[in-house]
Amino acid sequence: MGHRVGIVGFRGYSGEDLIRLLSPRPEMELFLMEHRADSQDRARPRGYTGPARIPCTAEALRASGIDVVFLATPADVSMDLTPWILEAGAKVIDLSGAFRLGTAENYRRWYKEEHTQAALLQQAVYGLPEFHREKIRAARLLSNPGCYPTAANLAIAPLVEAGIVDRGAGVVCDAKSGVSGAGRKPSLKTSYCEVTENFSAYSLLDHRHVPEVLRNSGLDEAEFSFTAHLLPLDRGILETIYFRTLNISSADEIVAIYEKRYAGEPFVRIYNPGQVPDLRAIQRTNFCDIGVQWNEGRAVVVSAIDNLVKGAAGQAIQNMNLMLGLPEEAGLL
């Protein structure tokens, strides 16, 4: 049986991304929601023929009898768009972060606005597959997780969960992205001239995917340093996590936890003790990479993710297959 599918946001990297990877799979109809009159598309060749391309209203989404719509929207918009989409029998997977802190106070203290749909919070599921696979069955409203938490909460959360973070001493996580994580949208910043050649931090102590990761990790902001730095490359990040053990005296030992922890998922794969990832391992893949080295308490951990496939497009595509009843990895692997 085939699935109707609705993309907002389809001229930005995740969207472009979106309709790269569902294209091929035959069980699924997509639609391009217009929500931008003044939006320009890329330049294509004679003959090219894309998705439908329907207007962003309830009438056109009834209309077309859309299943589930993909949310690839600025913050505002999203939290514009999504009531009516769910009062029109759609299911909605937002790639934002307007659901993602679960309460009005959290959204205005790390993203300096007000929330404007905060009677959806609560409904809100949290989409990190491996954490909340039950919950993401059963949602209606979809929160696709940030870039940058996926990858820290899939390498943090489980050695806290075993207990061998002190986490008195801190855990530190540097991490770095390529520039398609900023958006399509242009900025100096993000500007050719801006980036080549260079290498940039970001948003020090108070980036706002911060509350993501002390919300699944099980860590509190004191105890947890992030700092964000600019890549000068389109797409991938390599975050390099520091802590001290307790009971720990080999790398073998946390290999073996993330291995117990993971068993059986299909998109995260660990190395070698010694050995850890780079991007090249993971760009345009849905996979989370992890790699641990060891040494008198001291731990290193890197974790590498693809930031517009399992940071965005693609984990929202696996958390679809799970609302939709179909096989996590559909289209993935």
Contents of the next structure:
There are 4 protein chains.
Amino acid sequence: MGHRVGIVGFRGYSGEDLIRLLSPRPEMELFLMEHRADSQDRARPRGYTGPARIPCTAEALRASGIDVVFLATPADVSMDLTPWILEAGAKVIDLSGAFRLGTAENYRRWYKEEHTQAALLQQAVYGLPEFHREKIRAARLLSNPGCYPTAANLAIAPLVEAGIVDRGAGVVCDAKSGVSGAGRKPSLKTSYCEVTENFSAYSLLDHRHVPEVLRNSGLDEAEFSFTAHLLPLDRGILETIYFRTLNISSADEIVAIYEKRYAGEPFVRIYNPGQVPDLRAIQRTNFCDIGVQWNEGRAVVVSAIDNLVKGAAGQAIQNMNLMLGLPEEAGLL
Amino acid sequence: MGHRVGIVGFRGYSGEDLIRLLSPRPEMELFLMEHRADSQDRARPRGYTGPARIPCTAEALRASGIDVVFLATPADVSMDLTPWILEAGAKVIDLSGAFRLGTAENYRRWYKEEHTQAALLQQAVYGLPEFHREKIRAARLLSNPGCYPTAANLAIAPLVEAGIVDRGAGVVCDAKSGVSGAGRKPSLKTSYCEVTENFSAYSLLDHRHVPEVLRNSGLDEAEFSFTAHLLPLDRGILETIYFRTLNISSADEIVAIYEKRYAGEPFVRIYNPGQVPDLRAIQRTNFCDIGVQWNEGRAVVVSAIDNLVKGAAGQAIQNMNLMLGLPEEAGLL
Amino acid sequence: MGHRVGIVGFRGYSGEDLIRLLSPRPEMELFLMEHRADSQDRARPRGYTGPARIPCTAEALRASGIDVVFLATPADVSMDLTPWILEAGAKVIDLSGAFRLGTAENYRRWYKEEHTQAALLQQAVYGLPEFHREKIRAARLLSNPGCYPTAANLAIAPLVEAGIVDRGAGVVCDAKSGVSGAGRKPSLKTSYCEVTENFSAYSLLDHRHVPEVLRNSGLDEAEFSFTAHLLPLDRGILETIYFRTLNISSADEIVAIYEKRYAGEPFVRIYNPGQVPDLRAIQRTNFCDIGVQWNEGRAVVVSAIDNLVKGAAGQAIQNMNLMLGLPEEAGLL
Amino acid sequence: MGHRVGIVGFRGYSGEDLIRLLSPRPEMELFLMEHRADSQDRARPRGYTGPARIPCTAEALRASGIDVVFLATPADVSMDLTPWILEAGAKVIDLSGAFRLGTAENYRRWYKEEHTQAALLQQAVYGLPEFHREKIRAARLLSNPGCYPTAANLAIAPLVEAGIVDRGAGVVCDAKSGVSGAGRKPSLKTSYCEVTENFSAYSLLDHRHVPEVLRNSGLDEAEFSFTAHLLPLDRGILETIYFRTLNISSADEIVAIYEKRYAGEPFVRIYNPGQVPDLRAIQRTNFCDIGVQWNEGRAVVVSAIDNLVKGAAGQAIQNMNLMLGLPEEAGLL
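Could you output the structure for the form predicted in complex with another copy of the chain, given that the previous block was the form predicted on its own?
Expanding to the full complex; the earlier chain stays at the top.
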């Protein structure tokens, strides 16, 4: 038996990756839900027929018998659409930041806007399967994690949990992302001539993804220094994480902690001590790759994901698989 | 009155930038000293005549009346050439790592090779003008700083000196460099298809530039965590430096420390609190640009230079200007 | 029932794409044949196990029961290996230029070297399925076409055949390729800093791929002007082809010729008049996309392929599918 | 004696290059004329003071005593501003397409808009110094050539003039440009993720720069096939030009024609037969570099310029030098 799946925001980069990953699956029927045609369709060869297109309305949703809707939309659009989609009986997987923080207050602080659907925050499940798998299976409103926090939490949380992080000295997360993380809407900051042969830091110590890391890693705000950077490339996130260690005397011991924590996890891969992933290792895959170096009390962890896959569309599909009772890896390996 | 200047290693990227920066100066006569023709000359239009070419010998050096020789060569070549060039009466400005560390022991530890000219280490002057200007004026053997340490020391040293760095919690320097820093010799790591759309960390916690930072910043090894990364771009270094502050309650106070320390310095520029340089701001210039953010005891400093200019050829010319009694900024602004 | 497939040159870019495309197919068992370990293996996560590795010998070939061997090797290596592989009973799919030209004389002229296996030239089948499908099915030595000629022949041959090309005025093929076409071996020409932000023409009017176009398109040498260019990107070929038309009064008529010629072809796609493909349309696919513009007797055709897929590994697998009696599209859509 | 120079459109890429090239000249006083602040100023270090800013009004123009105004603006803005600037007594150097074609009818055909200042077309001088130097000296309204036509005309016109082009067989100009040619205004087509690792053809056979080539090269429309392409890089144009030759039996003869035609020209450089320029050879310079290959009646010419320098700001300054009676090369070598 198949599943009927809707996508809003299908022209954006995350939307395109949802189509790329879902199209080859025979058990999935896709519906592209036209919300605002703010971006042009790409030129296509003769005879091309993509997935069906329907209006983004409750009627069309019901008529198409859609089970689950991916929202690859800005947070304000997600807040507008979620209530009536849920009411129409479909599950929602939201890729925006709308439902990632637990309270309207926290949302206001970090997103500098009012939350218009505060009542839904309680029921939203944070979709990091390696940490919340059971809740995800039962979710009706799934909040897909941010790209930076996915790479950060998978790297940091097991070590905090294991008690080897000297939290008093603080944890530094120096994060670098490709340009597709900023979305497809044209802007000066993401124009070719501004980005090529350039590299820049932004959101120093106040990125809106910080609270997602605090909520899931166990760190306090005063313990965590995060800065984002824009890489001159299309896709990929690499985070270099620094901390001082307690009760550790080699990189091997840190690798062992990861191996134990992630045993059986299909999408987290650990490297041998002293080896670290580059972006090539994870581009166009749903893997989060993690490597470690250690030297006399100082540790460095490198965590890498594809921001559009494990950082967006891929993890969203991993969550969908769980929510629909399908094999978690389906369509992702 | 003019000066006669030799360049060994003129086909490398630092060598090319030496030619680019020195050629327009009417008071300079350039001599390209053919050491090993390991790289091809570029195709040139008809009628092109570059600087004169001479053999890399003591005879040719004397015959040409050369005052100062730039060595844009690997460390082992610099160690071979330096003794006879000094003996022939010319000053040496060495762009390699051969003479940057104070002792042969330190060199062995970080460069994993024996130093063959240990006797010269004592007289080598470390060419960071903002810190050693007077010694540089008198130098006969000038050791030009590494690219990473230049950006790091200019950013870190004034703050350690001012006592605002919580050294117990450690200083993190997350450094990113363009590919030209690896030189012009072909290698798999610097091949186009391996670098484009990729990003990688290397030399985690054990980069050979670390001891240059320790020597000049006042930090101890256990206090300093440094990791280098390879950016998919040609030229530029950006370092993001994290530490916890003592006795500081705003970014403005840190900016004030820099402004005071670098008052009158022609090649260090400070940004307003919360603003930071990108690589575009400094490419093809001899500037080191520094910006700061601060939040409740946590500080981030961004320091940016062009690795081939302030990180190599430009700083070498700044040193030459001092050594020859010329205006320090000549040919660099 | 499965097939056992060997790959020589598996560390090169074409070799990597062969592995990428063949690995997911359950009916294929791969053997990486270690010929010369001239390039390093990539860093891999713990637990990674790639395909089996065997020596590149007749014994190992027989012991593994290999049916077909891909040679992703330089022409001279292909000439060395082909005789004993055929003798050991396996079919050969050679991705080099060794067996593409019909005679040893032609090889000498364009490759500036002697052909050491002239006796095999007669039995080699040129693997452009859209033109030689039946011969390919029966081939024991398959010569996989060059990347440039694949894009050129698919675009030019149907039009020459249809008699609409004014051959007297000549056909211009301005070809641009990504850097991976030059292989993985490091060289100055393919170094990152030489390629980024640069663009250059090479092999003006004398590229060694020209005779492959002449053999298959029906053009004479004096009628065909071909120049190659190096694009600052990893993968993709785009050729812009110019000619004067006979008996044509619109782009639609040219589109109709292509549509008729390629009806039912799984890997050639035609665009509406005035629309043309970019590289994004075909990267990582086995498609050749073709678009046309026409204006008062002058026509322009744009033909685009991925040089590593339809221009190398993908077309080689398409040929393998035919040679093994498998569905032609298997593993390629 | 100094000159006072205004720039409208100073935040665009051509505007930035005007500032970059004019700022170091002590005899020039710059005024940035604020027309529409549609783009943001870049972040600058503390203490940065750029050129003076004045409103874009006749009053401010007169009050500042400005001699000449550069219009680095879209064509419609140039048409709006030119009349009152001329009336206020300043000369105009317009970098847009507004005044490049001789008639309003021609403008309507190629720019698909009405010309609002047709009366000024007659007095506009086309600023290609190698062909119209004397008229340029006397110009009050200078129309700076398009980037594509500059590279094309310098390469084609001397050969048509010399009678070696077989015009009946047609001339093909396959042109490739960096992204900065499209200006600084954000658009999907020039967004980083759309351009990187991509390459595309546009304006096939109907680019608006075509009539500039026809006017200056001596070719008829039916003889000239031009297609533009977008390169994934910031700056540079390379055009590959194909034609069949008459009365020529070697590349040397073509080189000789260029050498004779451009003897004494400061900004045109010719290569030895068989050698051609790449973009690196001309980036950030005002040179047009030309190389030739020939083979049995077929010729290929490669012509390369920096689209922002010889293709825009540099040529505009070359024209300004002529109009103000300054040395033509001032500030450009």
